[in-house]
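Read the single chain below, which is given as structure tokens and is the form predicted alone.
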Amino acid sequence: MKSISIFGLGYVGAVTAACLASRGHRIVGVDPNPLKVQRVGSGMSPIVEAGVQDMISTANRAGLISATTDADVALARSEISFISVGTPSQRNGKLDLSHIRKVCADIGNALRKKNSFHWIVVRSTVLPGTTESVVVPAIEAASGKRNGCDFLVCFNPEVLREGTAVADFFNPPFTVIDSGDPIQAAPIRELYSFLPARVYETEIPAAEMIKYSCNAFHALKVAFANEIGTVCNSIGIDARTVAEIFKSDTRLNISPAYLTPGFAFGGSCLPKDLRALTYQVRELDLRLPLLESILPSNSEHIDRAADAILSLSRRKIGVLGLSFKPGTDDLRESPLVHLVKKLIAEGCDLQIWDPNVALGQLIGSNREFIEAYIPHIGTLLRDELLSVLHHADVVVVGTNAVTRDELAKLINDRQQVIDLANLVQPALRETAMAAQA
């Protein structure tokens, strides 16, 4: 059993702190509120969370549940310290750290009296890079000390919902852990092995930014949702026959699908639908931003792909791939389709290829968008991967047809890849590279 601090008795630091001590671990509770210190030390919960106060009483009478205000002693009688303080926003959405700083100062300077080596687990929820560029600096400054060396950072996002904590607690969907250390950071791990969900070990910014993704996620359905609810009452739809029907699919509505970063979405379909479902929308003199921001969206996702290709200052740009998703000869309002003609009016000459698109065998509503909107695609389309490789000093990959692997046999050090599925701004690699190095 381990014995751990835990700064800051909020929601996230009670259930933390409950739910460790339940599993045997020697808890410290840290606070600068005396009236929660007071509470948790006479087997009462700082908060009002279903199975928290059964838990702190059990662990008081079992005297493996203490608080105090002291960072000093609650780092004497502890080997790992969670960091579980608030991050409020300040009026202009900035994050607020300054209790994060503070809790950091206190740490390290407990750190300064302490020989052993101590584990700091960061448990509050900040934006990517925060925990490199504000936490270890500030520990390291305080301290005298080295992450490494004297004591190790690790982050690990919360997934408790206030209301069900406890539960979520113990059945997560996942857990993170992050310090950039395997090794050390395995007796972490070790407080997370009688977990049933999946341990994620990745890069601390990543991290950082799981808990981000997740809260935008869990915000963006219940606003969509709300929208369509919005559109049905309006005209008189059963809202909730909609919604029980639409999550019924679990294939690609409720569904891994769709989720995975890529390109920009096109075809027949999609835009079509989201331009009616919005046209009605204004027709019923409604607002809903969400639903009307969707294609806008894609449309710069477009716009950074081609800053992205124009900031290389090269035209001679070779595109593989055309329609508007592989495995297709659909072009119709594919998104390479609009990349292509950006490029073409920036003046960089262009070939193409895609297996999939040949312009002699287009017909019907496909050969009709193409020909309005660029009349002379056919003559930039090349039958042979090699003959567009050889024009290109950029290359831009929008399709799966030839593998990543494949690619990199065929191109040479001159040529630059853009790859449209994993889109990183030159400037943005180069700088990523530059800190890397």
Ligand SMILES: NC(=O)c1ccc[n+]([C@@H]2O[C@H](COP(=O)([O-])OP(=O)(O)OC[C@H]3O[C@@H](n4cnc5c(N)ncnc54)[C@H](O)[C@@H]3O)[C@@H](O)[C@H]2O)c1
Given for the second form:
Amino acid sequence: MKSISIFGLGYVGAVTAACLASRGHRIVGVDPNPLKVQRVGSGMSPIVEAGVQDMISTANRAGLISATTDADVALARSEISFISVGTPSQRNGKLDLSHIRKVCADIGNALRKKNSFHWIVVRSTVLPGTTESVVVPAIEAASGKRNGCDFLVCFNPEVLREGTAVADFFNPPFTVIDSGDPIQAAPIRELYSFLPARVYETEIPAAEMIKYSCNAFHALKVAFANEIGTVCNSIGIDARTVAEIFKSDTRLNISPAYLTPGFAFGGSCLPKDLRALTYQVRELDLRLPLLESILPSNSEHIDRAADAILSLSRRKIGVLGLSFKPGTDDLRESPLVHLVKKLIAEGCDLQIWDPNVALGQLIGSNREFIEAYIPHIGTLLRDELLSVLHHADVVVVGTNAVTRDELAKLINDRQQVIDLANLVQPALRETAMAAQA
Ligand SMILES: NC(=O)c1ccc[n+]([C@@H]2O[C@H](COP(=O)([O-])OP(=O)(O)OC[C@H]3O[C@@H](n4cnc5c(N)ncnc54)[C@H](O)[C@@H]3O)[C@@H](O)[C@H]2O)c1
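Coords for the form predicted together with this ligand, given the form predicted alone:
So here's everything in the complex, that chain up top.
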């Protein structure tokens, strides 16, 4: 069992204190608010949250929980410190790190007087880079000691939700623990080894970003459901029925589908249907900024790809892939077709390879689209991948019709690769260190 000081007795700190004490760890809560310290010290919860009061009073009777306003006392009594102070918004929206800076100075000053190794676990939500550029330097400056030698700073985002915080603590969707030194971080992993959750270890800034991507996605889901519900209500459709049937699709809707960063969407359905829906939104005099921002967001993504290619200042470009996704010859509203058109307009010398696309065989609306939008594209298409690669100073990979290994054998060191298909370098690398239970 470990001795743990928890800095910040708010919603996160109080729940963490109660739950870790219930596992038999010895907890010292630290907070500048004397009322919170007094409550925890007398076995009472400083917050209203189901289960926390019972766990704190049980821990108090067992002598497992105490509280103080004094960081020196807390560090003297613990080997691990958790930071769970608030990280509110400033008036302009910028993240306010004043509590983080203060608690790092408090911990650093206390660490100066300590002779043994100490672990410091950041649980507050902070923007990518904060732990390495703010927390570690502040503790090193105040303590006169070195991260990785005298102490170790880890980042371990909290994923609990108020109202179900205790259940969430004991059954998280995952646990992320990062420190830059997995061996030294072993005691922190050990703290969570009883949880039925997969443990991930990646780089600290990526771990910091995971918390923001989760919260942004949760907010996006609520706003999306409300905007679709608003459309339904305004045309007399039962929004709940639509939502229930929508949610029953766990293959494409409520699933990992479409959630890997890559290139823009296109094709014969998504752009057209979003345009029709947002046109109707305007006819209904509704303002639904989320739905209305999806097509502009997609266009920006194509522009970013064009800018990345043009920034290389090399004219001879080979584009691998042209249809809107692999395995089809459908060119309608393909983001690669839009990209090619932008590059041609900028004077690039292009050759294109797509094993599924033979212009002579296109028929119907597919042919009409390409003839109207970019009729001369046929002169740029090549049947052989090799001839496109021989031409190219820059290889734009927009398809997985060629494998990473095949491509690696065919390109040379002077060629630059822009990988829109996540073929050469996967966008997300997941290193699951341990899958438990
Ligand atoms: N509330 C949630 O549901 C939740 C969930 C996950 C993550 N988070 C994140 O966790 C962090 C804490 O959130 P919260 O809701 O518990 O905040 P909170 O405002 O309820 O509690 C923060 C506590 O920190 C204390 N504090 C301030 N400076 C201190 C110092 N120098 N030393 C010790 N204590 C100090 C405050 O007095 C307060 O009691 C935030 O970064 C938040 O974004 C919150």
